[in-house]
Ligand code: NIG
Amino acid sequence: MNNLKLIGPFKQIIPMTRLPLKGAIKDESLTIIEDSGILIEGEKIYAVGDYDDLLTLAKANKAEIHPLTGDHTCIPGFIDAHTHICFGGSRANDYAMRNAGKTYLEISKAGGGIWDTVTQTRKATKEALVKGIIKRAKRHLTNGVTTIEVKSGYGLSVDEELKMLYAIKEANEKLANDLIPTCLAAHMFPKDHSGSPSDYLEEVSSGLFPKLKEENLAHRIDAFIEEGAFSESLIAPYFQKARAFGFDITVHADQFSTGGSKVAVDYSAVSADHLEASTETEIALLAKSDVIPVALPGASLGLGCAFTPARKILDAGGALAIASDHNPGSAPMGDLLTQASILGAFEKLTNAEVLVGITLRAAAALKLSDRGQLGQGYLADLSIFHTNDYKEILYNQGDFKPCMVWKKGELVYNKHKH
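Where the form is predicted on its own, what structure does this chain have on its own?
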């Protein structure tokens, strides 16, 4: 054993282990390890257990000791499985107009909507996009988020989508958090495209898919299935080609109308995200599948609309991840813990269901098997809170932030030194 570090003692460690991937979870199912420590070897956890036992082992192996004074609780680093933090400009005007009663169509006619962000993102240099991603990701880190999925989708041409994906890759090399890129070229049909929507999808798939593979820019393909975006029939050749290339598929589904969740199931998508419009039919369909439903409470808060029917999804036997949807239009807040706490209050989710939704099940929504839990062999991604009771974290509805964050065995944020 080398490069060993011991952190502790913790009043509580909530390892999020031995929990099901699907279905409802009672708080009594959570394992709570008291008076405990975490022994790290390199980037990974070597052991979680009684602090005194681990201290003896650490001293015998000349490990670095990182003693904690006062009461601390540790849970896995949070995973935000759906964001759009690569963008140019702002849509503050959209938000003001929407709250003043303007419709989506009226906002769009006034120069707002997704196309406004596309225009501003196209104007931005790659360097400016990198700077924006880094700023937002660092804020996520102070909130305990150690892994962030990041979509393209505001370029809507081969060159502009590549610019976004290059920016995400470059930002990832400069950050402590891990960024997981997703290609969302099928976000909407670009207003300036001279052909049909099917022509556009053929153009971007032919121009992008080989490049994504060749330069390892993304292994995930997303599409917005909605009346104002792409239909099930239009997206079929696009997803078939994505599967032929070996990409993972994810779907913006059932946000305003249903249909997207069926597409997700039909194409064995890793996740179906949004689901605010899902009815009993879609919920049952998802629950019987291996698709991970992802709730995006930030979009509900930003748009002032209903939340994803999280309680019904869980009670039907479905999985449930929770993500921020951080974007400049419908979900500008970007605070995962706050949003997850609020969703829990409105949908009557247990603490266990909320926390598993931003750790273990969020990892599954990204097909990441090396994080989301605290146990031997998992990445040493830790969110540490100054409390003797993990229930305080959600009780404060996002106002209670981590005092320390570790990423891959390194202390990357210490509130007391900022």
The other form holds:
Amino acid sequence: MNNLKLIGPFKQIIPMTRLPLKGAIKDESLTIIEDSGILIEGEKIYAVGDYDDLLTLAKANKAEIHPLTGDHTCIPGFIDAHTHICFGGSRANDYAMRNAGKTYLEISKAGGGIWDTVTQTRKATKEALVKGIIKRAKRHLTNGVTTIEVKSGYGLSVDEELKMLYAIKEANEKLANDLIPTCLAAHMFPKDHSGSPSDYLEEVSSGLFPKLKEENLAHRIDAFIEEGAFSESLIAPYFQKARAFGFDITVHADQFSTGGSKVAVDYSAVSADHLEASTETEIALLAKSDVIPVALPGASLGLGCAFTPARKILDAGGALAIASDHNPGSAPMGDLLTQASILGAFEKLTNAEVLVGITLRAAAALKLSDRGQLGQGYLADLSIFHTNDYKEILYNQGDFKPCMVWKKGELVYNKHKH
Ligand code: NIG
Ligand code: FE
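Having seen the form predicted on its own, can you show the form predicted in complex with the named molecule?
Complete assembly follows, chain above in first position.
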């Protein structure tokens, strides 16, 4: 054993282990390991358990000891499974217009909305995009978010989508957080395209899909299924092609109108995200599938509309991940912990259901089996809070931030040193 580190003692470790992937969870099901420590070997966890036992083992193996004084609670590093943090410009104007009574779709038709960000993102250099991603991802890190999914989708041409995906790749190399890229060229039909929406999809899939593979730029393909974006029949050949290439599929589904969740199930998508408009039918369909429903409370807060029916999804036996949707239009706040806490309060979700939604189930939404739990062999991605009771985390509705964050066995954020 080499490169060993011991962290502790913790008042509580909440390992998020032995929890179901789907369905409602009572707080009593959470494992709480008291007076405990975490022994790390390299990037991974070697053991989680009683601090005194681990201290003996650590000393015998000449581990680096990282002693904690005062009360600390440890939980897996959070995973934000849906963001659009690669973009140029601001949409403060949209927000003001919306709050003055205009709808999202009206603003989009008037030249605002996604297209406005496309224009501003196309104007930005790749370097400027990298800088923006780094700034936002660093803030996520101080909130305990160690893995962030990041979508393209504001380029909407082969070259401009590639610019975004290269920017995400470059930012990933410079950041402590892991970025998981997703190609969202099917975000909307670009207003400057001379052909039809199906011509556009054919063009981007032919131009982008081979390149995504060759350059390892993304292994996930997303599409916005909505009136005003892409319909089920338009997306069919695009998703078939994506599947033939071996990409994972994910869908922006049921945000304003239903239909997207059925597409997600039909194409065995890894996740169906948004679902604010889902009814009993869509909820039942998702619950009996392997698709992970992803709630995006940040979009509900940004647009001032209903939350995803999270309680109903869980009670129907569905899984539920919670992500920030951080983007300049519908979800400008980007604070995952605040949003997950608020969703919990409005939807009556237990602490366990909210926390599993930003750890274990968020990992499943990204098909990542190496994180989201604290146990032997998992990545040593840790969010550490200065408290003796994990319930303080959600109770403070995002105002209570981690004091320390570890990523792959390294201390990457220490509040007392910032
Ligand atoms: O997830 N719904 C579509 N896409 C984004 C919004 C992007 C934007 O408004 O710029 C979303 O909410
Ligand atoms: Fe989104």
